[in-house]
Each structure stands twice: as C-alpha cells, then as structure tokens.
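For reference, the chain that follows is the form predicted alone, supplied as structure tokens.
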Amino acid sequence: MPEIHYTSKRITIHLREAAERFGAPDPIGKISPFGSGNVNDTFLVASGVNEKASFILQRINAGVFNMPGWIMQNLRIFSAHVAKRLETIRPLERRWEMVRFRKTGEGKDFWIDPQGGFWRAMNLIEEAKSFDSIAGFNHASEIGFALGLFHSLVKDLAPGALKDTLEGFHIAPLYLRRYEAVLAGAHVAPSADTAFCTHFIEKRKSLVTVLEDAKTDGRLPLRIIHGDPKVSNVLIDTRTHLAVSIVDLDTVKPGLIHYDLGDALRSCSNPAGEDPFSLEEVRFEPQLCRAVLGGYMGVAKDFVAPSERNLLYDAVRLISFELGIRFFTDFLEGNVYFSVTDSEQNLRRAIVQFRLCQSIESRAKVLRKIIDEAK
C-alpha cells in the first residue's frame, strides 16, 4: 500500500484511486502534498517502482472552477497552439518546458471520482523549482521574461477562442460588491487589524474601476492571460537559474494584459512574499520592479502600447488592493476560498497586501519613471 504523507492539505478521498489511473502501468509509491497553491489540492505521485518517475497529481477545487471541464478544454487548445509557435520561434537558446497533461487508461485526460471530484495529472518537470517570494534580480529578471514569453507565444490566440473559467476574476468593482455584501452580514469580533482593513478599503474603493474602465472604453484590448503570474508560478532551472517553464494555467483565459503585469510586478517586487514573518518587512522595491520589466520587455517590448503603459502604475497598486480585498473577504467569509493554517491567515494576507499598497503609492513618482524608461 502506497505511503501518504498529509500535512496542511485537506485528506482527500479517492486520492490512491485517481494516481492508479493516471499512474499505470507502475505501481503508485508514495504520495505528498506538493507545492504551496491556495485553491486546489496537489500531491506528488512516486512510481512504486522508480521513485524518479514522478508526476503531479490534483483535485480541482469545484467550489472555485464550477466547469472544471472548460479548462482542460482551453488548456488542448492553448497548448496545441503554443506548441506550434515554439516550432517556429526555435531555437528559444534556452531550455523552455511546457507543461504536459497525462492521460488514463481511458485516454482521458481527466478522471472524475464517484463523489464527483474532478482530477488530472501533469508531468513534473525535473531540475526545476518555484520559489514563494523573490529571490534577487536575476531571479525577478526571469520572472519578467517567463511572462513576457508567454504573451509572446499567445499573442496571435483569438481572445474568443477559449472559454472564461473564472468568471469574474480580476474584475477589481466585482471583489468590492462582494466584500460590501459579506462585510454587512459578517459577525467577526472587532479589532485592529479588521479596522484597519475595513478603514483602508473604504478610502481607497474609488480604485477599482480603473482598468475596467480603461476596457469599456476601448483603452485595453482583451487578450489571452495567464491570470495568475506570480513568482511561485514560475519554474526556475536548478542549474542555469533561468526560467524553464510558467505554470498554474487553470485562469489562461480572455483578460487584460495589465493583470499580468499588475500581479507580476506586484508578487516579484515585494521581497517578504505573501507571508512574510514580519509586517514590518513589507514594502515595494523599485528596483526589483525594474528587473521584472527588463526581462519582460526585452522578449515582449512590442507586445504593449505606449498608451497602454500609462496605466501600469494603476494597475500594480490596484492588484495588490484587490488581493487585499479578496484575502478579507475570505476571512470575514471563514476562510472558505483560500487554503489557511490557521483562522486568521487571511486576515494577515490581506493587510500584508494594503501595507504593500501603501509602499507602492509612497513609490509612485519612481515607480512611474521606471515604467517610462523600460526598454
């Protein structure tokens, strides 16, 4: 019988089912939670055989993505078309892995368990790792190009041609509808930290029409988006140090560039990470800012306008806002939509995101020279 190991993951069941059929013909060794995700439950599947011949398992989470099936469907679609793309791109002169979906023995790729959990599994791919917060300049540069490539290699993939399995997400006026409505509702001691929040997002939700605002008016174009490019999203070579890969594709959908770039440089120029040990850590660094927009500029520099780069200030401190606000929702909600340790983790999150607001606004004048001299 195969070795489970759970740590803060939720136990699931159907766990040694769902690796045996994407596992076969070796049998299933040891299974562990894998990675440091949110929202879906990941594990890491050894071969009983050949501890090498790993791959990465994971369960879906329907209470997040309710048409799960729409998202293995935009992923054929999308890798069908990258790969090609690669073909004509050749040679990158750096290795660049994409991720690969494994199938049963049904020739599915997918398998959905008798309780109607949905599950798929990926290839690992090796001598590579993530990081959860940013690691220097190098590494910030790396992100930017991870990002940069995957706009370059979508760029000519039809907005319309893949579905939108996160309705929603990253609407900035949608998160504060919500908030408002479970705020009012919400039955959660009073305390500092909750004042805090609450007092930061009433003086600042005048913020969150911006980039849509921009969208209706024919300001930015939909495009195909990663949706969620921050630094543990990104695969690092343990030997080059050079991106090999971008992963966590499940929010590859029509979207604004500027969400990208907005989480990208959000997630990379904040050195403490989304859980740092100390508050007092938190603040934006300009200059790893810099390092993100060189490496993205310089295999994407035609991929955004230069009207469009007027609002990519706007857009990293309203990402961060909106992360913020989505983390309190969530906390005043009990914590029902990201994966916690403890009940007040997300109270955390949230206010480690307005402290990261705050030190980007404080930026705003360098922050905006930096985007201006990007090349």
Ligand code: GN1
Second form
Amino acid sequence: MPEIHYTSKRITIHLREAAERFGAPDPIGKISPFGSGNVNDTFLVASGVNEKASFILQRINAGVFNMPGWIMQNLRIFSAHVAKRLETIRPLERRWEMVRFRKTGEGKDFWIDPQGGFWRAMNLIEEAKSFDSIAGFNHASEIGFALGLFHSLVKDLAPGALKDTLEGFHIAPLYLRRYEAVLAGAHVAPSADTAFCTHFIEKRKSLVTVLEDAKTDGRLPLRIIHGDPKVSNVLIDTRTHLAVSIVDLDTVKPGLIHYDLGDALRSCSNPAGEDPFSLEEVRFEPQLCRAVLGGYMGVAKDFVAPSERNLLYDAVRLISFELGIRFFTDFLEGNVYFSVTDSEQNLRRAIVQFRLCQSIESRAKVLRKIIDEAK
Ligand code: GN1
Ligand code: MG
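Given the form predicted alone above, I would also like to look at the protein as it appears in the form predicted in complex with the named molecule.
In what comes next, the whole complex appears, and the chain from above leads the way.
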C-alpha cells in the first residue's frame, strides 16, 4: 500500500507514522479526513479488518492553539474530575460517554512529529453520530441536556485548575478591536456583501461589552466551560436518539456559561446551519431555543441565578454577532484561521451569523419570555 500523505496549506505529514504512534490497527484500511471542524486537522484511522479498532487522529492547529501541551494537561485534570463525578451520580439512567485519549508506546497522550506538529488520538464513541445542523426539537433538547450535564459535572472544578488554552476566546471586545485593526489594513475589493458586514458591525459596536462588563463587576462568575458546544459537538446515540457525549474539548477552560449557552443556542436554533444553501433559510427559531433551554435547565437550572438568566438574551445575540465578526475578520485577513473551501466562504459564513443576529433581534420579546419561563 502506498504511503498516505495529506496535504493542505498547513500540513504535510506521513499520516501513517502518526497513526502508528497511537497503536494503529493492523492493517490500516484507510486514513481519511473526518468531521467538519474548522480549526484542527482531523482524520479517521480505519482498520482494514476490525471496525472497532478504528480511531480518530488529530493534529492540533498550532496557529490557533500555541500551547497545545496545555490542552492535554487540562484534559487530564478535566477527565479525572468528570470520571469521579460520574461515579457519584451513577446510575445516570442513560448512556453517557467521555472522550478517551489513546496513549503512544511511551505512555504519552500526544506525539510531536519531526516538523513540530502536535498529534493526539481518541477512541471512537460507538453507535453515535454528529449532525452539522439541528434535526428537530428532540435533538435540540438533547443538546441542551448535554451542555447542562457538562456544566453540572464541572461545577465543582475550580476555574483556576485549568489553563487558558486560547487567550481572548469569546472576549467580544477583543474580536472587535482586532476586526478594526484588520479592516484598516485590508485590501479587499469592496462589494455589497462587505458593505453589509461593515455597516452591520458599525451599528452594533456597543453590544460587545455586555458580558465582559458583567464579568468584571461580578454579576457573572467564572466557571469551567466547554467553549464550543455547537450542534456538531454533541454526539447522538444512533439507536435511542439521545445525546451520548460532548466532544471537541480543546476550549474546556475558565469562562462564562453565557458563552456556552449563547453558542449552543445560536447553533441549535438556526435550522439552516452555518453554511446554508441559501441565506433565505437562515432564521432563529424560538421553539428550538425553548427546546434547548428546557433540556439544559432540566439538569442545570440550580446554578443559573436570576441575575444570570437576565443576560441570556444578550448572550445569544452577542455570540452570533461575535462569530460573524470572527468570520468576517478572517475573510479580510485572507482566511488564516478557519478552514475554507473557497476564498469567500468566511464572508458567506459571516453574513449567515449577522442574518441570524438580526433574526434574534426581531424576536427579542418572545425570546426573553422563553428565557424567563425556561425550567
Ligand atoms: C471553530 O474548529 P471547530 O469547528 O470545532 C471555532 C469555534 C466556532 C466554530 C464555528 C477554537 O470550531 O469557536 O464557533 O468554529 N473554534 C475555535 O463553526 O476558534
Ligand atoms: Mg471546536
């Protein structure tokens, strides 16, 4: 079998060598790109003979995470904590699995290749599936449950116990500042789409401080958060259709649960997903939002104080606005952060998030009511 290479703008590596470090199944059937992540390079290492021996191999994007060792250090602490907590709450009366990292022959949970690339591998969670967009109300409620369970499993893990693996992540005023600096030096041909984005951001600049102000003056406490609880990061059991795991743990670090709730809600309440066929499909569906919050509050309402609940509308509006700014900034910068299939994808993604933000604003009253009533 020929050596397998994978070449993208940031990776040229003998994948087989990386796979073998983590105890590749013998013989390897195929190593192929896996999932729809925008940041890391992810592969499925399939066994030629035994499907159960297949696993996920991932190369961390060092351009984004400049201390990848901290990610694994955090995950060791996090995994040990959650394993202990799960013991105390078992029986959970439903299936729930945590990501398990594989070890190299030297007993390490990562491998650094000769070019400095940082690799790790995870076992596949069996009979579970990820979706790129929301499939219905039960799905939305299950994602809420998964996030609520996650928050409740880490509620007694001190925020200071974990490193900040991605400084500035979800700090909206910093994204705005960065956007303004990039815009000032950008050489992008003006178009109706770029004008829509610049105008959209200009009109909403004052929104970006809402969560950071509440953090600074003590209205919102720091907790351990997931950081990226979008639809595709909650795995669904293929037989029961219940959430079975929450994956993509690189941004498990101190933060505000409002970042997580804002992100889960903007992701799950837009049935069109982040890369829709047509912009006309983009909308924020209040009943999906209700389903997510219902699933969440069912497990986690105890630690959402009324003063925190008050800021949930602002959070969902802000996180979609923030993601739009992040996509648009990356477009202006030449697509250096998020993976793209073409040079305009980040521009289209930004417009989707801005449209979603508009849809959230147009439904403010009903959303505030749903948030008030969620239990
Ligand atoms: C990125 O790589 P991925 O797809 O898991 C991003 C998230 C965004 C998301 C949008 C570290 O996540 O913040 O919400 O794209 N992750 C990072 O799809 O920036
Ligand atoms: Mg992610």
